[in-house]
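The chain below stands alone and is given as structure tokens, in the form predicted on its own.
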Amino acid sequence: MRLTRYIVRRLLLLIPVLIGVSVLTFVLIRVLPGDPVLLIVPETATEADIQQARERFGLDRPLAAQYLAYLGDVLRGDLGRSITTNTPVAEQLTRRVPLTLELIVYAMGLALVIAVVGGIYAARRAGRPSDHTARVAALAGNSLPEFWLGLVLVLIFYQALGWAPPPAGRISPLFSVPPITGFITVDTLLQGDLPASFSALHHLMLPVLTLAIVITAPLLRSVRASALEVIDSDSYRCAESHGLKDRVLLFAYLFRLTLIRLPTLAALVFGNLLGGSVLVEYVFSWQGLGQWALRGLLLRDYPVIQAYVLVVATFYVLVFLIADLLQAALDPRVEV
């Protein structure tokens, strides 16, 4: 019952957060210089044509009236229509959110595996060459720009070695996969098409590797620091002095206690990935949420930008809620 109340309370906090984010986004994108209507009307358009276009999108009304109309539409589940494409924003979100989530979930999973294994390995060999190598590798990965790293990986694995597919699309054009969940690797498995599933994973290889390399660094440093604290703790030293086997020390003490701090940092990294994968999507022509939002920002497409910010804010709150629940499950001292 306490857990249910906690979840409901956290979800209710999402309402003021989204209202505040929507107000801030709504005002900021409209006070910046530029008029999206001028980008969609022809060069021969008269002032009357421009005014008619503004009226069609409701941009001729006062700012407060525009926001109240927008808020009313959102409460009814209507996120508006794109100014540049005149298509419903909600339909575009349902197509693009799974693409970005599929990309960052695989990247996050790969990064967590590398960070946990590498961080604990480095901590158990603190001060040795292997520890210094892991720390230097983490620092180097954190210093590499995502777009540059993606281009380098394309040159190496596609251009030079031919191991990767062309940096465009989610699957080979030889396959036709009807969408079920929107996650193409899941859809191909649900349909029992293993060659198509392999092709989808093949196309995910380079963008996932690019993101994983960049985000592994902060995770690995955090895991290493937590593991060192556990190794220096009295409980670990006591268990070690009692002659417990190395496997028991590793999994019953070091691994379990090290993971206690990981959910919060992982949630922060995951949230940043959702909003920061735009450059990787651009390099690999991945038609996901980030590339869609970038195009909307460049074209001053108000409904697209507003929907993107709301989706990212919602995911942030939900991801941190899941992180807090995992934290409580791993650490009995934490109450929810």
The other form holds:
Amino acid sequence: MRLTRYIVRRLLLLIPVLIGVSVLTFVLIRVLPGDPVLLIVPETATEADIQQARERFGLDRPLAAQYLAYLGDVLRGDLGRSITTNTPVAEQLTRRVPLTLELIVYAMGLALVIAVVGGIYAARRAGRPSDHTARVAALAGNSLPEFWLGLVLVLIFYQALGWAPPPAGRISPLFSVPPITGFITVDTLLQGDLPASFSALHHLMLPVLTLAIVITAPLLRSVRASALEVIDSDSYRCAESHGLKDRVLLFAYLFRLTLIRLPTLAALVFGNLLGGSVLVEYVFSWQGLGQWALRGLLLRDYPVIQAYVLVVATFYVLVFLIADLLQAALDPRVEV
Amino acid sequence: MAVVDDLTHPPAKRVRRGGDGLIAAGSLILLIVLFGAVAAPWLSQWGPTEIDPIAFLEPPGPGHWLGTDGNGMDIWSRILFAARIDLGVAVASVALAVLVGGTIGLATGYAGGWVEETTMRLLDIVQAFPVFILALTVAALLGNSLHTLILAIGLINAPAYARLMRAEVRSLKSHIYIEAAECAGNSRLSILFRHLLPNALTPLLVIAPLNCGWAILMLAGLSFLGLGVAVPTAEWGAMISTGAADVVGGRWWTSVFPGLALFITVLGFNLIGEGLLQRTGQRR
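Same protein, the form predicted in complex with the partner chain this time rather than the form predicted on its own?
In what comes next, the whole complex appears, and the chain from above leads the way.
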């Protein structure tokens, strides 16, 4: 019961953030030079035609009136229609969000495994060569431009070795996957289409690896630091000097205590991934949320940009909520 | 207790704040990059946008050490000249961020009350914003030039510095030496700038190098997407972007070399930043 109340309270806090973010977006994109209406009317359009198109999208009204109308629509679940493609934004979102989510969830999973195993391994060998290697790797990973890393991986694994598919999309064009959940690896399995499933995983390989390498660095560093703190703590030293078996020490003490610190940073990294996936999407022609927003921005497609910012901000807040709940579950001292 | 501690902690475990080696390595890297940037005209026989009409997409060789791109421009020369832009934008934008963010943090932290509260909530909103949208918006608002990019990247970073400065000022404000300065009849401005600022500035400067590395990645990322410097200006991210089309044809040198330069430079900044964090005991 207390848990439900906590969750509800946190979700209510989402409202002011979303209002603030949406006002800022709304104003910022409208003061941008560039007029979406001029991009969709034909070259021969007269001043009256342009005015008419502007009225159709409500762009002739005062800013405040436009915002209130938009807010009303959003509250009714209507995110508007794209100005440039004239398709409902919500429909585009349901197609694009799973593509990007799939990418970042796999990348995050891989990064977490590497960071936890590597970080604890390095901390147990602090000061030795394997520890230095891990630290240098983390520093290097932090310095890598992900779009360049993606290109280099394409050069090696597609161009030179031929192990990876060409960096053009989500699945081989030979397969057609009717969407159920939108997550292609899940949909192909649900439909029992194993070759398509394999193709989807095959196409995920390089972009996931690219993202994972970049985001592992900060996670690895943090895991190593908290594992070191645990190892230096009195309780751990006590357990150690009681002669507990190495395996018990590792899993019941070091592993558990180290993980307690992880959710907050992991949330920060994961929360930034949805908004930051655009570079990797661009390299691999992923056509996910990031590329959709980029195109929307370049064409000044107001409803698209507004929806994108709302989705990213909501995702960010939700990820932090989940992290706090996880933290409370892992650490009995934390109360929600 | 101290004796017991010495027994249980062999000398190797004693707190030794390292970081000097990292700072030295990072400085060396940056000095080399800086030298390349300054001496660019003498280190290469080609100009950064000079076209060699008989060498399009030529692989690395004696004529063009690192090859040429699809426009017949010399990659080595472009990498050197690009260092001027990338280093310049990074340092200038971080300086701007420290200046703007630091001032906001200093003023609001000292003022307190609703001014502080309102400013911090506004910064919350700015920070919840997708970075690329923010960068592009600022860039598009003010026209697509180097100054704009510096402004965009600088302003995105400013909230972090404002937060840091505010936290520092708040903790310093209650110190007895500030009270003493107030009692001695110093003006508010003199307390802010002569007594609070010098003491509160250190943490901002410690994270500045890490931030420079991030700023270069940001600039290169924007250029990679076509939102940064205008073609054919030599900039690492823009060069990688042009080279990306050649990758599928197996012509690796147009994107790999500029990316290496970018990576090594960011690594230089990160080494210094990491070293500083270790020196100040914030990382081990």
